[in-house]
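Read the single chain below, which is given as structure tokens and is the form predicted alone.
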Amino acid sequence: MSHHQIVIVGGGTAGITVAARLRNANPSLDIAIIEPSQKHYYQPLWTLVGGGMFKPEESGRDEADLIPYGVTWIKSFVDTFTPQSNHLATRDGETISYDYLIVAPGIQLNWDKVKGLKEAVGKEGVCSNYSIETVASTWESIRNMKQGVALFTQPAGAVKCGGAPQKICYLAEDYFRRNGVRDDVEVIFTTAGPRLFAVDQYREVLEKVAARKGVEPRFRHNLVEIRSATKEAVYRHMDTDEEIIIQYDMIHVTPPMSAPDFVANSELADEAGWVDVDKHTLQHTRFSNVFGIGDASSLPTSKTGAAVRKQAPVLVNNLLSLIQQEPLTASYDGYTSCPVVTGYDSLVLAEFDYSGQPAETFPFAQSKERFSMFLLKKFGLPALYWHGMLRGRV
């Protein structure tokens, strides 16, 4: 069994920053990373890749470039927690024991509960921006989109960027009226959800975008099957329980997220699966030396990478007080971001707290659609991502 004073799980956005951040606070503490990929992604990049704008391998760098300096990379997957003793073990049948345990695996894709979509995604106008193996395809269905029935979709249940399914859709519409075939082409974006957006000052904006690009809004639909054969995709009413069948020529796929099932299968999760922490100091509920963060965790925001930037400071300083044995201090209010691009040159930047009420970075009403914005996404927030963020600066 091996020893380390903080375990993180994860070598995401959370678990980068979080250790970067602790690292830069204290250069003497023992930390360890469990990550097994090799490489890591800049994934709100991805919308961008799908709208052909840059190329999936921009959005990558090696994970041994962005571990910090000091800290110990262990190559594995965590298998199950055991928190009553302070350890876990990992696919390899390696048991690692902590002091202090930070959960930051990130979200699952659950591919596999949409009938027909893990044969499918990726090819003959099934594609999807989620993964660094089909976003790709997303770009070759829009460019080879010239009439028919183009189909988005947003599933029931959190995903990563609660917006992220739309920016696609709408990026889509852009390039079809740009290249001449948009009066060949049917917009369709379909949400299990009842409305665009959850916060009210940017849903009236979003919904006038839709309206005015001609996207037909269909809510309450819960994608369940791609009949790729056929081109026929199978949706569940969320009130009526209807089966409801669209026909399409492209069509993009959110998939199904969750929290991982090594985490939703322990004791350190809640009733939903993710990691039970209080909101606000991001601090285990029941166990007080494990604390969550990010996408797997159980804080009532959106996940996004933006999130994390704000809730790695409130942990890493909870975190330090806890070790230092005073009252935890730190206080994270649910802050989120949500950069909604609406086109190749337009962009609406949502930032929100756990009220739902705006919590906006600039001085101008952001919910109006900038290009100004649009750059920043595209060209500013990497840079704070790589050069920042994952460096614990900012």
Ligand code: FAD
The other form holds:
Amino acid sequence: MSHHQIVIVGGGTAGITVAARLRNANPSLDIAIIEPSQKHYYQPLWTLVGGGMFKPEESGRDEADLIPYGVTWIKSFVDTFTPQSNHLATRDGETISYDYLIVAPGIQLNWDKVKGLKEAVGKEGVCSNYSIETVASTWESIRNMKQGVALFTQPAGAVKCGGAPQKICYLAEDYFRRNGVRDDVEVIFTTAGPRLFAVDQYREVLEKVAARKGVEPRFRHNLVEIRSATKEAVYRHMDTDEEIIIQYDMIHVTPPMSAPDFVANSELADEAGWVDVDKHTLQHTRFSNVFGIGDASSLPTSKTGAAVRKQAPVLVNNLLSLIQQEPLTASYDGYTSCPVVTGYDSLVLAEFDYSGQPAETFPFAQSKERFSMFLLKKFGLPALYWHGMLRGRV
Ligand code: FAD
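Having looked at the form predicted alone, could you now put up the form predicted in complex with ligand FAD?
Let's see the whole complex now, leading with the same chain.
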């Protein structure tokens, strides 16, 4: 059995950011990150990859180059947690013990929850921005669309970046328009939810965007099956349970998501499967030496990398306080952000907190579509991510 003072599960956005901040605060800490992947992806770029602005490989870096200096990388999957005795087991059968545990394995994509999707995605007009394996097929599908129905879906339940299913819809619509095929393409956005966005101020703007673009929103539509042979998308209406079939020529699918099974099946989980943490301190509600952060956590806010950027300093401050046996004073207010791309030169930068009130960064109305905010998304935020956030600087 190996032992580390601090063990971080997951070397994604949250895991790397927290490790970097901890090392910056105290280089003598003994930290290990357990992460199976060779590559680390800046997932927000996948919206722009799907829209043809970047190549998929431009969204990734080698994980080895991002693990902070002095932090041990254990290249494995965590399989089980035993929090009463402060250890966990990896899929390789290794047992690792810790003094403090940070759980950050992200959200799980459940492709198999939509019948036929796993077999169909990536081919013949069925595409998705939600994985590195399938994101190239989005751009291919959009480019190949000359006429017919372009469908975009959003499933029931939590997804990472709740605005992303809409962003690719607006980009595709803009592409069709710029390339002279818009009159021959019907663009439909289906969502299992009851509205386009949770926060009223941004929802009102996005409703106008959809109306102006002629994008038809269909609410309470939950995709349950793809029949790729006949190009049919089968939905269940969330209220009436009625079956609805829409014929598509291309379909961008946002797969159903959930807490990772190995978290949901552990004692760390809340009833819904997420790592059960206090929504302000990020400390586990039952195991005081455990913290949770990011998409896998129970934090009741929209799951984004921007949220992680504000959660990380809170977690690090509170963990350092705990190590020094001092009270936990840092508090997370639920801040999250969703840069909703509305075309190839416009973006609405939504930012809000637990109260559902806008918590905006810039001194102008961010609910307005802006070219400057599009440039921020395309060039500013990726640089901020790789050079600032993952280095523990911002
Ligand atoms: P991740 O970054 O997903 O990292 C989880 C890590 O855990 C992964 O590296 C994974 O390999 C690892 N892991 C999984 N299972 C195990 C295991 N068993 N053992 C050990 N490690 C494991 N966010 C924004 O802020 N703005 C945006 O515009 C935006 N747009 C997005 C668009 C798309 C298409 C997508 C897919 C996401 C978008 N996001 C956006 C969301 C953002 O990428 C995530 O919210 C963020 O990456 C969450 O960080 P995380 O560390 O919790 O999870």
